[in-house]
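Take a look at this single chain, the form predicted alone, given in C-alpha cells.
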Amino acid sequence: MIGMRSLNVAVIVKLEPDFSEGNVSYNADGTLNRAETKSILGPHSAIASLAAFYSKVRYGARITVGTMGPPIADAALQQAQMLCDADELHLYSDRLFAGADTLATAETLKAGISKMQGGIEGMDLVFSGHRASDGETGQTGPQTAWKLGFPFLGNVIDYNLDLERRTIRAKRLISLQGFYDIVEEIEAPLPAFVSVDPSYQPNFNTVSQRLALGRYRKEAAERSSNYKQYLKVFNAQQMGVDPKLVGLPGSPTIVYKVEKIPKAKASRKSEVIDGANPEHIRLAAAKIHEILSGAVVK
C-alpha cells in the first residue's frame, strides 16, 4: 500500500502477428493487414505482464492492461489478463489510430493511461515489453515514458519497491566496453516506467508469496474466461486526443516500401539413421571420421 491507497500499475501490450504461422499480410501502403494475419499477444508483452503480476503478488497492486488496436486486439488483453490477473482491461480503438508509428502510439497510450485508475497523477508503475516482434524498434516504451514525464528504466531483469520512500530499485542489463551482460543496479522515484528484458523471470521466495501466487493465478484464470466483464473500450473522442498527434497524421515515420525476403534454397541434406542398426552406426561413424580427418584442430 502507498499511504491509504493501492499500488496502481499499468501494463501496455500489443497484439502482434503470429510469425510461427508464416503468413503475414501487408496492405499496399505498408501497414499490416490484420484481417488476413493471425495474431497473438506479443511475447515481450507477455513478459511485461509477468513483471506486473509480481507487483500484485508482492505488493497487492491493482493492475490495468491497455492496448491500442482494432476490436480484435481484445484477444491480447485476455491473454495478458491470464498472465497478470488484471483488474481492468482497456482497448483504445479508433480508425484515427490506424497506421501509427511509435511516437503516435505513445501519444495514444499516454491518453489511455490517463483513463486508468487514478489517472496519470495516481499511477505508480507502468510496464512494457522490450520491443514488438513486428517492429523491433524498442521505441514505444521510452517514448511513452517521455510523454508521461516518468523516469525510464530499460532492460530490467529484477525489481523491488520501497513503498514508504516511494522508490523502485531495479537490476538491468547493460553493455559496457564490449561486454553485454553487465548487471547495473539503479534506483528511481515513483512513478516510473519499466521496460522489461526478455530474460526476466519473477521469483517468489516466501511462503506468503507462494500462497498469494496460487490464489491470484486461480483468480486470473477465472477473470480471463469472462474477460469482457473487465473490458472498457475507448475511441479517440472519449480519450480527448489531438487528431494531429495520433495515427498517420501524427507519425513522422514513413514506410516507403515493404518487401518479402525471398526464401533461400536449401543447400543441406539430412539422412535418418536407425540407432539399432549396426550397419547404419558403422556408416555414421565412417562419415564422422571422414569429416574430422579433414579438420584442423588448433
Given for the second form:
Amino acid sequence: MIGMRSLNVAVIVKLEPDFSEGNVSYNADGTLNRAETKSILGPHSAIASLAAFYSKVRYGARITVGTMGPPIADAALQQAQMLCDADELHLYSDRLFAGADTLATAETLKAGISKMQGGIEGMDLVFSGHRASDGETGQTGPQTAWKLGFPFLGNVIDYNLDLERRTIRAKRLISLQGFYDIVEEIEAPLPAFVSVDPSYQPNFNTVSQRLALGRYRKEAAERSSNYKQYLKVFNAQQMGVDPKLVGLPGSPTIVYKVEKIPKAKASRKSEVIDGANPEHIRLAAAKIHEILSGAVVK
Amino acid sequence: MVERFDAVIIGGGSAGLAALKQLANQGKQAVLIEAGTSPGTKNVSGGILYSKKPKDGKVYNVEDVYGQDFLSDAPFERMITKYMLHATSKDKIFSIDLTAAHHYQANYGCSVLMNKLNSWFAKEAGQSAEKQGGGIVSGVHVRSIGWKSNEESIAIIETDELEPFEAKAVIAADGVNSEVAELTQARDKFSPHQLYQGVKVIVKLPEQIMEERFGIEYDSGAAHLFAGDVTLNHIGGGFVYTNRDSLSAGVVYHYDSLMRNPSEPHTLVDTLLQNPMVSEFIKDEVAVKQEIDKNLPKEEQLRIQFAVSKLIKTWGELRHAYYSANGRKGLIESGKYKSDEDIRARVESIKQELESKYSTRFVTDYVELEYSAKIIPDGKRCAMRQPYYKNILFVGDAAGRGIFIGPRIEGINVGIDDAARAAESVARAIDRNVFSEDYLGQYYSQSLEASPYTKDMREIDKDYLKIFLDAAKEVPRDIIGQRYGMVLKLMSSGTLRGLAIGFANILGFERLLPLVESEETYVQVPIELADRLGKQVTSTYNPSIPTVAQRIAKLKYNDDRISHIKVLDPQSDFMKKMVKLCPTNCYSLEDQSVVLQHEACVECGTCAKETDWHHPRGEMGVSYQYG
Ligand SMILES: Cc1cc2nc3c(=O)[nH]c(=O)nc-3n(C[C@H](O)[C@H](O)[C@H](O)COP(=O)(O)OP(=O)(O)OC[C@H]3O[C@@H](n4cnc5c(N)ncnc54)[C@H](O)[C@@H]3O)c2cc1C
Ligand code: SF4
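Next, give the form predicted together with its partner chain, keeping in mind that what was shown is the form predicted alone.
Zooming out: every chain and molecule, the one shown earlier first.
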C-alpha cells in the first residue's frame, strides 16, 4: 500500500505464436500465418506476469493485465491471470489497430494504461517482457515507457520496492566492455517501467511471503477459470486514441518481407571413438589437449 | 524483523495436517512446514485408516478433526469388510478369518493411499488454517531449531530455504526419522529392535475384475495378511489390500530380524508376489510388444514403435475404464460411446488390431505402478515416555507412536489422535500465553496418558486376544508348540484368561514380546499349519517382477547434487548390512568400505541409525504418486 491507496501495477502482454514443434505455420512470403498458427502467452510476457505477481505477493499490488490484439488474444490474458492473479484484464481490440508497428503499439498501450485503475497518474509500475518472440525488436517496452514519461529499467532480474520513499531498487543484467552477465543495481523513483529479463526468478523467502504466495496462487487459479468476469474489451473510440497515431497510419515502419536465413554448410568432420578402447581415448584426449592449448591464453 | 507465529507444525504427513486442522478448528493461527513439493508426496502407508471406539476413554478420530462428512467427502479407497490371515508353505495355504479382529472397537477401517489422502487433508486443513492467518508452506526443509537465550519459550526455526522465524509452540510431526528429535536430543534415534521395515508395491487392477476376484462389491474391500514361508524366516509378514482400482501389496518385518539374517527388501516383496495366492490376486491381462524388425528403415521402425505404444496405451486406458461402472458412465456421457457393449467392442477391436497388425501378444502378468519403503516405529518398544521438549510436542511417528500387535497395524489413526491432543494443548497455551514446558508439555503428556492408544502400546488387551484366539480355534493344539499349548489352555477359560493376562501385564510387554513376536509365531507355526491343514493353491503363470533398477526408474525424483546422508563409518558392520537392507540399493561395497550413491534414495530411514541422516532439502528427493 502506498499511503491509503493500493499499489497499481500494469502488465503488458502479448499473444504469440506457439513456436513449439508442429504448431507454427508460415505464409508463402515467409511471414507467419497467424490464422493457422496456434497462439499462447509469449514466454517473455509470462515472465513479466511473474514479476508483477511478485509485487502482489510482496506488496499487495492491484494488477491489471493489458494486451492489444484480436479477440482471440483473451487467451493470453487468461494465461497471464493464472500467473499473476490479475484483478482486471484489458483487451484493446479494434480493426484500426491492425498493422501497428512498435511505435503505434506503444501509443495504443499508453491509451490502455490510462484506462486502468488510477489512470496514468495513479500507475506505479508497468511490466513488460524482454521482447516478443515474433517481432524480436524489443522496442515496444521502451517506446511505451517513453510515451508514458516513465523511467525505463531494462533487463531486470530482481527488484524490491520502498513504498515509503516511492522507489524501486532493481538488479539488471547488462553487458559491459565485452563482459556479459554483469549485474547492475539501480534505484529509480516510481512510477517506473520495467522490462523483465528472461532469467528473472521470483524469490519468496519468508514464511509470510510463502503463505501469501499460496493464497494468491489459489485465487489466481479460481479467477482465471472465470477470466471473462475480469475481462474488459476496449475499442479505439472507447480508448480515445487518435486514429492517426495507431495501427498502420501510426506506424513509420512496416515488415516488407522476412527472409529465411539459409542454413550454413556444416564444416564439421566427425570421427567415431570407441569408448572401450584405451588407445582411442588417448588419441581423443591428445586432440582435445591440442585444441585447448591453442585457445588458452597463458 | 523476524517473523513470529503462535504455533508452527513441522511435517505435513497425516499427523501434522491433523494438528493444523485441529488448531484452526479452535480458532488458532498455525503454520505447517513440509519438505515435500506438496503434502502427500513423501508419505508411505500400507494402509488401512481406522476410526475407533474404545470401550474405555476417548480417541480423536479422523471425523473429530475433519468433520462428520469425512466418509462422504474424502478420497479413501475402499471400506474394508473382509480381513483374512493366511499361513503359507509353498503352494499350501491355511486361512483364518480375522474380520472380527478388524472390526474390534472400530467404527470402520478403510484402505487409503497416502498421497491422495494427505492432499485432501492438506486442502481441508490449509483452507481452515488460512482463515486464521496461517497455512501450509511446502517445499521447505527445517534444518535447525534453537531458542532465544532470554526467552526459553520462543523457538527459532531455521530452514534451507527461508529466513529464520520464531514460534511460541512447535509441533514436531516430522515422521519416524525426526530431525527435530535428533536436533533437540529429545529422544535417541530409534534402534533396529524398535523398528519395522515396510516395503510395498502398488499393483494396477481394474475395479470390477478386482471385485469379482476378491468377492467384494463397489462399496466393500478386502485385506489379506500372510505369514509362514513367505517371510523367508523373518518376524513379520505380508499384506494385500484392495484399493479402488489398485492393490497395495507389501511386507512389514522386524528390523532386528532383518539385521540378524539380512534379506534384500525387494526380495521379500518379490517372495510375497510369487506366492501362488498373491500371484493370482495381482494378475491381469498385459500387452507385450513384439520386437520391431531391425531391417526396416529407421523411420518405419519409429512409426511402428509410436503406433504400437499409442494403441497399447489406448487399449489399457479404455479397458481399465470399461471395468469400472463410473468409467463406463463417463465414456458414455462424453458422447464417444453409445453403450457398454460399444466400449467393449472397441477394446476388443484395438486388441485385434494390435495382434494382427503388430503381432502384439496378450499375456497373463501383472502391472506394478510404484515401489516404496519406510521404516515404522513399533510403539510398544519406542513410544516416547516424555513426548515433549521445551515448547515442542512430538506427535505420530516422530514420537514413535503406533500400535503394531500381530495383525493390528495402526499408525495413522494414532498420529491423528496425538495431533488433536497436541493441538488442544497448544490452543490452551495460546489462550494463557504460557508456553513453558510445564504448562504445555506436561499437559500434553497427561493427555496422551489418557489416550486408550497409549494403553494399547503398553498392555495386552484381553478382549482383543480372545477374538484372535476365537478366530484361530480350529487350529489343532498339537501344532502349536508346547509353549503356546500352555498359553492356549489358559486362554480357553474366562477366569484363567483374566489371571494370565493380568500376570502377563505385570511381567510387562518388554519381557513378553520376544516370546510372542518370534520366528515360531510368524514362521514355524504358520508353515506347519499350512503343511498339515492348508489347501493347495496354484498359480497359472509366473509374474515377471521388475528389477530394483526398473522400479527406481518409475519413481519421480528431484535430484539433489548434495547428498542428504553422510556415511560416518564406512567399515562398520551396520553399514555393511545396508548394502543388503537398503530397499533401493544405494549402498555398495568397494574394498571393504561402504559407498553411498544417494540419488535413488527413497528416504526410508533404514540406514539412519549410523549415518548423519537428514531429509533432503525442500522439494528435493523422491515424490511418491501413491504412497
Ligand atoms: C508399509 C507400511 C504399512 C503401514 N500400514 C499402516 C496401516 O495399515 N494403518 C495405519 O494406520 N498405519 C500404517 N502404517 C503406519 C503409518 O503409515 C504411519 O504411522 C503414518 O503415515 C505416519 O504419519 P506421520 O504424519 O506421523 O509421519 P509421516 O507420514 O512420515 O510424515 C512426516 C512428514 O514430515 C516431513 N518432514 C520430515 N522432516 C522434515 C523437516 N525437517 N522439515 C520439513 N518437513 C519435514 C516429511 O516430508 C513428511 O511429509 C504403515 C506404514 C508403512 C511404512
Ligand atoms: S539410502 Fe538409506 S534412507 Fe535412502 S533408501 Fe537407502 S536405506 Fe533408505
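The term rigid core refers to the maximal set of C-alpha atoms that superpose within 1.5 Å between the two forms. Residue numbers count along the first chain shown, from 1. Here the structure is a predicted model, which is why all the values come from computation and not from measurement.
What is the magnitude, in angstrom, of the C-alpha shift at residue 284 between the two forms when the rigid core serves as the superposition reference? Residue shift at the C-alpha: 14.4 Å.
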